[in-house]
Structures are given as C-alpha cells and as structure tokens.
Amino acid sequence: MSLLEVRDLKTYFYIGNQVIKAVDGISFSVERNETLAIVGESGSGKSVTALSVMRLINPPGKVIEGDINYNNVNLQKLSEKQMCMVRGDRVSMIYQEPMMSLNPAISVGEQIREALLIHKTVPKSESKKRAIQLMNFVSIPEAQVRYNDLPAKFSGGMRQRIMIAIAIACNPDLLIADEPTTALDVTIQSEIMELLRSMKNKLNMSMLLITHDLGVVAENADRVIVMYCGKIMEEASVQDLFRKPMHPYTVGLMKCIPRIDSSVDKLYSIPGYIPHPSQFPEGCRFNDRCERATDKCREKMPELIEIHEGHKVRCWQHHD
C-alpha cells in the first residue's frame, strides 16, 4: 500500500467567468521512504497539486474532484480540525520562500517550539530543548544563542534550514518541498538538498519534490512526474526519464540543460511560452509548442499511457 495516493484530482480556480484548470485529473502515488519529483515549468500545476494535497486551497479556487488519500485515509472527507492534526505532523510542507511562511515578529525557536507544541505532548520546558535540538539538527550554528532570534536576522540559507527544522519537528512520514532551493546561490541549493537527503534517510521519509530544476531531480529523485498545464506528460523512474524521455516536452526540458561536453553557442529554449490556464489549446495542451506536433495533436487529447513497466506517457508520437 502506497503511503499517499492521488486519484483523478481537479483543482480549479473561479474568476470572473473563467475557470481556471490549475490541475486538470491527475494520479500518482508516493511510496515509503520514496522521492517523488514533480517537474516543469512555471504554471505547470505542481505547487497547486503540492497545496491541494495539504488542503491549503483557498477560494477562488477549489478542489472539485478526486481522492487524496494518505496511509489509507482520505484528507479530503477529514473535518478541518482532523486535518490540521495531520498537517504539519504526519504530513509536512516546506514553502518556497522563508520569509513568506515564517512570522517576523517571533524567533525562530519559538516557532520550531509551536509545531511541537500543537502535535506532540510535550512538557513546555523539554519543548524548548528539543526546538534547540531540531536547530542543531538542520547545522544552525550557536543555536542555543540563536534560539530568541527573530528571522530577519538570518540569511536566506539559514531560514530555509529553520523551516525544515519546524517541518520534521514531528517527524513526519511525508515531506513536500516546494522549490525548496528557490532564491539561493547554487552553492547553498547544494547544501539545502543535501541537508533535506540527510534528513530523508535518517527519519525514514518519504518526500515529495517539487522543482523546476532538473539538475536536483537527478541528484535526489526516485521517480518523475512531468507536468505541463496541469497534466501528467510523462512519468517515469529517474533513470529511464534520463536514459528515454519519450515526451517531446520532456526532450524539450532536457536540451535546455547546459552541458559541459556540448560546444553550441548558444542554450536551446523551448518554442512559445507556456498558456495561460484559461486559454489551453484543443487536443494536446503542448502542441503549439511542438515541432512534431500533427493535425490529430491538434484534434484529440492523448490518454496517459504505460508504454513499459513505470513509464508513462502522453503523446500521440511516442514511438517515435
């Protein structure tokens, strides 16, 4: 049994007259002690599938269909205060800016101290032990001194290391990460995704990635999903997406990769931009940026199919 499962989820958003198909009846699953990547581009739908999993969907928009089901439960028929005793103990999410998610005017201690605090029952004196613990933990240095310190006074690595302390305060079965390294030079992206591997390994999670970078999913992933405007293309172990990418989108992310051995001038980009969500194109949503794209690619929405064991794929030109 799959520690979380997704079935057929919609999440859309109401504006005006439009709607809005952020994440349009996509499935997947996370294994125990697995990570999962969602890949692609701005406006792709993974962070919206990320904060409709947490159940952190705030109207406009809405999550109209589908089954999210963790450890055999399914989140979205849980009251609100079922869910907020799953959320951020059982299930915990790291956001993609610090300073957006955490509150400037409490230290940071005190914050890794809530979490425990509202999950676990701790003694409030041994709560305040641990939170300074959890900051040794993530390599926050002098963190007893550190402790009353409100966020402001730590660098962007640094933050992002406090909420990866406040997110396995509890020690969570599932963790998200959502763009976890966004806004860092490289060199503390490396040290981030090194901290959260540890971190995987060490308290037997499972986590779910979400990124743009495909450099990360490399390095951290077991398994890929391909998102582009709020469908699977492609879906795959890390190692066949790398060996075989079978979805042009797919191909198209892997060329925009510099490489060291390659001696082209100039970086491949992928033609167009990604659609607006309330302006998709018939049949397949990539055809308008597809050199192989057909008058049937025009017509029809290909159906995500395994083409082998783990390798999923959406297109009408796969064996291509």
Contents of the next structure:
Amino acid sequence: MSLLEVRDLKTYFYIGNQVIKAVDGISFSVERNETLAIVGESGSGKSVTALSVMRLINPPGKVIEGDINYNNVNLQKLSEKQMCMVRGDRVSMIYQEPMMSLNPAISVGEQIREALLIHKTVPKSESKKRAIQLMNFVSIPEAQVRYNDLPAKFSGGMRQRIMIAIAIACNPDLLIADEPTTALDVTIQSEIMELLRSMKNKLNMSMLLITHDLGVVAENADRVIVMYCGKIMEEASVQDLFRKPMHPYTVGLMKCIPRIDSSVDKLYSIPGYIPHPSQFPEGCRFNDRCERATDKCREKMPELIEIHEGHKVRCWQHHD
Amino acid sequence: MIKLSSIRKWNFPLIIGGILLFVLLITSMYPEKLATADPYGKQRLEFQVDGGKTTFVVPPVPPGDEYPWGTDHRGRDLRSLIIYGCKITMITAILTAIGRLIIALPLAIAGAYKNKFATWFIKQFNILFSAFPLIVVVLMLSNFALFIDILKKDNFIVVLLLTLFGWSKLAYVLMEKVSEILEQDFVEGEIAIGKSRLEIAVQNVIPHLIPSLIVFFFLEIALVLQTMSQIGIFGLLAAGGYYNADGDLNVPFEFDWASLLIFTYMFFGTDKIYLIIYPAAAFAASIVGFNLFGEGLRIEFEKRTSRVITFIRRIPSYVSPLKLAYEIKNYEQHKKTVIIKLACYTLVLGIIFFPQPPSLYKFDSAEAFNTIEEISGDKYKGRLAGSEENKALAEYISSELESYGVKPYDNKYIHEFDILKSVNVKASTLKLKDSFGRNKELIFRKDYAVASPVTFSGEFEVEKVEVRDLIELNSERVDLLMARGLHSKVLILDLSVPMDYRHMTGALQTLAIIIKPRALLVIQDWGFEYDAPKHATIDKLFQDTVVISMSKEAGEELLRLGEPTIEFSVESETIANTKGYNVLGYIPGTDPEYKDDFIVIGSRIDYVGDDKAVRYPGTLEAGSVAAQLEIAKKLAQSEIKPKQNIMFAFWDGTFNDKRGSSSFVSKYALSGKIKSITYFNIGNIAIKEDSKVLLDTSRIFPKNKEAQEYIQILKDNARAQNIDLQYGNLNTPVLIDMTSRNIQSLMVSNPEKEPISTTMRDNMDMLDKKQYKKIGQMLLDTIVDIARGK
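Mind giving me the form predicted together with the partner chain, seeing as the form predicted on its own was just shown?
Now the full complex is given, and it begins with the chain already shown.
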C-alpha cells in the first residue's frame, strides 16, 4: 500500500467566466521512505497539486474530482477538524518563501512550540525544551538564545531551517516541500537540500519534492513526475529520466541544463511559452511548442502509458 | 543642541497628543489639586451692599474675580465642574470604546472568515447607522415617555447605548484589517501545521491586530467624545436636569461634560455663552488629544525601527516579576537592571501604600459609647423637646463642656427659646370589626400611624370617599357631600394609587376645610419595610379631625371588609408654651481679625419622646452628640490655639416649628453679632446598613476659599481613614435654618435605605461601632487640622 495515492485529481479555478484547469486529471503515488519529485515550469500545476493534497485550495479554486488517499484514508472525505489533525502531524509542508510563511510577530521558538502543542506531541512543560532541540537538529546556532528572536532576525537560509523544524516537529510520514530552495542562494540551497535528505533518512520520512530545478531532482529524488499544463507528461525513476528522457518536453528541459563541458553562444530554451490555463491547445497540450508534433498530436490528447517498467509517458510518438 | 533635521523626525502628533492626554489623566486623578472649589457647592442668590449700592448676585454668574470661568445656572463653579467632570467623562468614553471593541472584534474576525451572518450583520448595522446617525436614534427614543427616565438615569446607560448603537463602523474597519492579515502567506503556513481557524484568529491574527487595535482604540475614544458632545448639545442622555415622564423636575447629582452643554439651546447667542464655551473647549481639547495620540501611534507602528514601539514591546519584560526574580538569581550579570528595577518597584509601592501620618489626637470611641448610652437611656425618656428631661439633658451636656474647659457662649451654656407646642403621640389601638363581628387588630406604627396629636377613643362607622368626589367642587356638589352626613363619620380615603398630586391635595383640603369628619383614615403606600417614622406623622392641615395614616396592606385589608366599624383610641402628650434648651459652648479664637467669625459644629439633642410602652432611644442621634462632645473635649484639652472661634452647638426643638437652630440664627447671625459662620452639621453616622458616608457641600459658596479649604481637609481625612465618602443632597431642618447669606454649611451623615431615624430601630443594634470610630476620628482630625490652620 502506498503512503499517498492520488487518483485522477482535478483542481480547477473559477474566475469570472473562465475555468482555469490548474490540475487536470493527474494520478501518482508516493511510497514510504521515497522522495517523489514533481518538476515543471511555472504554471504547470505543481504547487496546486501540493495544495490540493493538503486541502489548502481556497475559493475560487476547488478540487472537483479525484481521490487523495493517505494511508488508505480518503483525505477529501475528512471533516475540517479531522484534516487539522492530519496537517502538520502526519503530512507537513514547507513553502518556497519562508519569511512569508513564518508569522513575523511571533518568535521562531514559539512558532515551533505551537506546532508541538497543537498536536500534543509533548507535554506543555517540555515543549520549549523540545523546540530548542529541534532548532539544534536543523543546525540553528545558539538555539537557546535565538529561541525568542523574531523571524526578521534570521537569514533566508536560517528561516527555511526554522520552517523545516516546524514541519518535522511532529515526525510526519510525508513532507511536501514546495520549491524549498528556489528563493535561496545557491550555496544555501545545497545546505537545505542536504538537511532535507538528512531529515528524511533519520525520520524515515517520505518526501514530495516540488521543484523546477532538475539539478535538485537529480540529487534528491527517487522518482520524478514531469508536469505540463496540469497534466503529467512523463513519470520515471530519476535514473531512467536522466538517462533516457522520452517526452519532448522532458527532453527540452534536459537540454536547458547548461553543461560545463560544452561551449555554446546561446543557452537552449524550449521555444514558445506555456499557454494560458484557459487557452490550452487541442490535443496534446505541448503540441504548439513541440518540434516533433504531428496532426494527431494536435487533434487528440494522448494517454499516459507505461513504456518500460516504472516509466510512463504521454506522447503519441511513443504509443506506437 | 537639537538639530533641525532631528526635530523634523519627531512624531509631533504623538508628542502633542501625549501631552494633552497626560493633562487629562492628571485632571482625572487629582481634580482637588487643580480646582479651587468643590464642584457641588452652589452660589445662592446673594445681595451685596457696596458703598450704599445693592447688587444682586444671581446664578449664572459671569466670569470674574470670584469665579474665573463663571458659574452655571445652579451656581456651581464652572471651572470646578469641568475639572471634576473630567474623570467621569473620560471613563464614559473609554468604557464605550472598550465596549465597542468587545462587540466589534469577534464579529470582525468572523466576518473576515466569511461568516455570512457576521458579514451581513456588520454591513446592515453600518448602513442603518450611516443613514440614521446615533444622535437621531437617541433623539427619537427620547420622545417616548418609557425611555425618558431610563435614558437619563445613569452614565452606565450612556455607555450602554453609545456602545450598542456605535460599534458597526469600527467592526467594518476591523473586518477589512483582519481580511488583510488573513491574506498574508503566513496564515496558510499556520493552516498547514494543523491550526484551526479559531486558533489562528486568537494566536496569530490578534497579535498582528494589536497595533491597529491600539490605534483604533484611541481614535474611537475621540469619536465617542465627539458624539457625547453632540448629544449634550441636544440635551439628550444628559445628567444636567430634565423633566421626567410625570412632569417632575429631576436634577441628578453627578455631572459630566455633556451635561454641562445641555443648556446650549438656552444660552447660545446670549451673554452667557461662556456656559457653553468652556465645556465645549474641554471636549475639543480631549478630542484633539485622543485623535493626535492615535495618529501618532499609527505613525510609530508604521515605522520599521520605532524606538517607541520597541519600548512598548519591552514593557511586559521590564515589569515582569518573574524576569526580576531571574535577574536577582543571576545578580552578577544583571546588577544594574536589578538595582534600577527594585528602586522603581519600591517607589511605586511606596506611593501606593505610603503610610498616613498618625492622628494627633485619638478619638476615644469607648468614651463616646458611654455618652451614647447615657443620652439614649431611660433617664431622658426619648428626649422630647420642651420636657423636663430635655432640660436635664441640656444641663448634662453643659456640665460636660464645662469640665472640658469649653467656654460658655454669650456667658451661658444653656440658651432658652420659646416652644409653642411639643407633642408626642404615645399610644394607640385600632380594631376593625366586620359585619359578622370578627375583629382584626392593627399594630400601631406597623399598620397605621396617628398623625394628630390628640387623646381620643371611640367606636365608629366608616365610609369610603373617592378623591374624584372631593375635587372640582361647585355649590351643588358641596351640598350633595354634606347631605351624606360625612362630617359625623370616620372616612376612608385611598391615596395609595398613583394620582395627580394636585387632586390629592385638593381632596384633603376639601375634607379639612369643608367636610371636617370625625376622623380620617388615609391609606398610603408607605414603602417602609419596618415601622413608620414617628416624627413624620404629625399632620398640620386638619385642626378638628383625627388623621390616621394606614399602610397600603392594612388599607387593603380594611377595604376588603367592606365598611366595617372601627374602634380606636389615641393617647398623646402635649407640652404647650414651654422652653427649648440649646447648649452653646466655644473655644475662643486667637486672631483678632477673626473675632466675629465662627466655625460651628452642630448636632441635635432632642428626639421624639418615648411611646407609652415602647422606648425610642434615638441612638444614632445620640451618636452625633457623643461624637461632638468627644471632639470638643479633645480640642479644648489640647494645646491648639485656633485663630478663629470654634463653637459646639447642641440644638433642641429640631422637630418643632420653632427650632433651636432658627432661634440661634435670628439672635446671633442675622443680627450681625456673628459676622460669618461655617457650619458643620453632624447627622446620623455609622449606620450598620450602609458603610457609605454622605457629604453635602452644596450650601457652600464655591468662592468661599476658607470653607473650600475645610472641605478639602475633610476629604483628606476621609481618605486617611479609608472612608467611602460620597456626595449628595442631605436635608434637615437645621440646615434650612442655616441657609442664609453669611452662613456656609455642610453636613456629614449616613444615608438611610429604610427610614431608621425616629423609629424603634434607632437603637444600639443599628450602630456600626467600627465605622463610628473611623468617622469620629475623621471629624476630630478635620476640626483639629482646621484649628491648627493646616
């Protein structure tokens, strides 16, 4: 049994007369102790997927279809009170912008303590001590002294560490990391990813890693989903994806990674732009940017089919 | 040297607003230090003779030397009114603002969370009170008789109404603010860790809202003050005096600034415009102060590095006793902080709990209780004026004064005066017999009281008469009444139902002057839980008719019997053409400039006499006399040499038409022998039912600086004794006698929830001995301080 199983998830946004199909029928699963990465450009539906799992979609958005099963429990059917018990305790999330996710008026120590107290992980008398332990765990120096500091007194990397401490306070089974390093310096990025890897191993956690950075994926993920315009285009193990990407979009993404051993005048970019969610093309959504698009691609949406074991692709080129 | 560039950075609204609020705070806390006069004192009609020219001083008095801001139409010093009114005005405004916040905040949070009812409720209320401003609503409510008395009853009602009808704008603004906060990303982070909406609202939204709440709080107070001033101008919700639903004039005792504006419509555009300008200016200054302070705080909160905000945030840490304990424990690291904090704590606690200096002379309450026992004992048989017993009492008091060293005034202690008649209704029986021969005996003074000083007995038929038959008479109707033979009967008149006062007096006059029945049973709604006061029952309207006042319950029983026969008897004692005996002793002053000025302390020695079988000890009245004697003793035997004369007056005949106090006033005050008197009347003190002590200073002119100083000394001594001193109107015949142009009088007494004086309950059981000692000490300290020239 998978830890998290998402089936045919559709999350739409209703804005005026328009229907924005942010996530349009995706299915995936996350196994125990596994890191599943979701990659794609901005607007591909990665973050909306994560928010849908956490039931954090607010109007005008709505999950209109699909099942999200955590440990065989359908999260869509839980009451809000029951869902509060899941969030932060069994499934946690860290965000791209830690400053905006931390309450600027409450000290960092207290925010970690809040997470412990909400789910009664430790008695109140021990909560401060545990919070300091967590701060040490995520390598915040002088944790005891800095317990009472406001978030504004920390650097971006430190704040992200605080976020991680909050997220893992209750030893969740699944950690959803939504672009955890995007807003950070490159050097800090690697530290944070190292920390996440370390947490995952120590706590036997699964991770759903959302990123647009294939480098992060390569170093941290076990399996990868490539999303484009609300659809999964390719799903494979990290090794398979990097060794033999199949979908033209994935190929394009790979080509965008600059190589140290090649000298080029101009870096490669996938031609065209990601279409507006209300104006997806007919057929395969990538067809207007795909060098290998055919009439069939323009007419009909291909299914996501398994080409090799564990490797799925949504492309007419690979159907035959 | 302060640079111009740094001055530009100053938060002027905060500074100016802060100064204004500080002034308001000091004015609220220490009005007696700022005002030159007690606010309850009234300038009465006075005529002044100056170089052969007579001028009348009639309130309202315009601003001048004696009254810098003038007086109101009741003669109260306007400046003192405004200064003393500051506290109640500010409290009303602050409580209203708090009330509005309490209602607005939860609704605003619910509305921001898209609760449909909350959003709808806020919007509708806002629309309603934008279309109908609060002042219009109150104006409308004021036209309903039902609301008139309620609206003007109390400042609490003002707070309630201003809160209930004024919260919506604040709620709307807060709702938008909370929505802003909820849209911030960190809120999603809070949801992501599993917090419920309520937890987020309380733990995360409110801390963000606190700066805004603080700013809104001050701005809201300014808004409330503005509304109060508008309402005051229209004369609504104000305590300045109004005609109630029955058409009676009510003048509530307490006042605030809004009530001072009540007569705007009368005086605006006249030369008495000062009556409006000063209260309006007070309002304006406070509104500006709160607005500026609120805006100043807003500026500070918006600064990223505001020192003011940092300081405010650190206050809880600075004052936390736990933190201090931690710092003391780690003294070496926090030496300086510990010393400063301990010094501050010591200073604050010292100010709060500063020990009062001990009294110079101790009030001997044991001695006073012995005197009370003596005076209220059997020996003086209820101390009826004009009796031999009262003469003996006067002699006793004289001998006491002499033993203390108090000098006789005008060469004698006992000052006789004529009393035409002194009466005492001593016993009565009243039986009702119905047509079946069943008897019902009523209890004297519990069910009925005899209002005529006669000796009488007999059995009579009764007939009920209606008020409507006795008013608006013409000769034909009079004939009809006389034809009924009412003059030979005992009549029953039911006055216990609400009726026009004029109809009641008209009916009584018809009975007294035209019909003159044998006896009249008047059924009245006594409202007493216990027995009826003895002295209140003597009726003067009826010369030839025995008047019996009956309680409503007894009256109903009587009426249920139809028209029974009554058998009743009355035994009374009348002492005619007798003498009353005032006792006057004094301590001469040492300053020749004050040789004709007196401070007079007075209490009454007479009482209502015992009933035939029931004692009327009059302990509370005896308590006043005993306290006065104790004060006289301590002062006379001290080393104090007062600059002005201090007289101890013991009044006789206070229940009679010709009172001892009026005799004294005509003989010594009006004749000019005594030029000025400041009179302290000691009423019934230390009643067990109520620990409040009432002080009536309304008969003291605000411009009389000496008398005002005496009032302040009394207040200070009350505070020193932890006495809950309250202000009100007290009436006693002695004070009426003392209200003349050269006498300034005040009275100290306990209020009586139920009548006690001149009832059987006026005994030692009703005397609160602990309270008596405190009040006695307060009075002694006051007279000593005045005598010392403090």
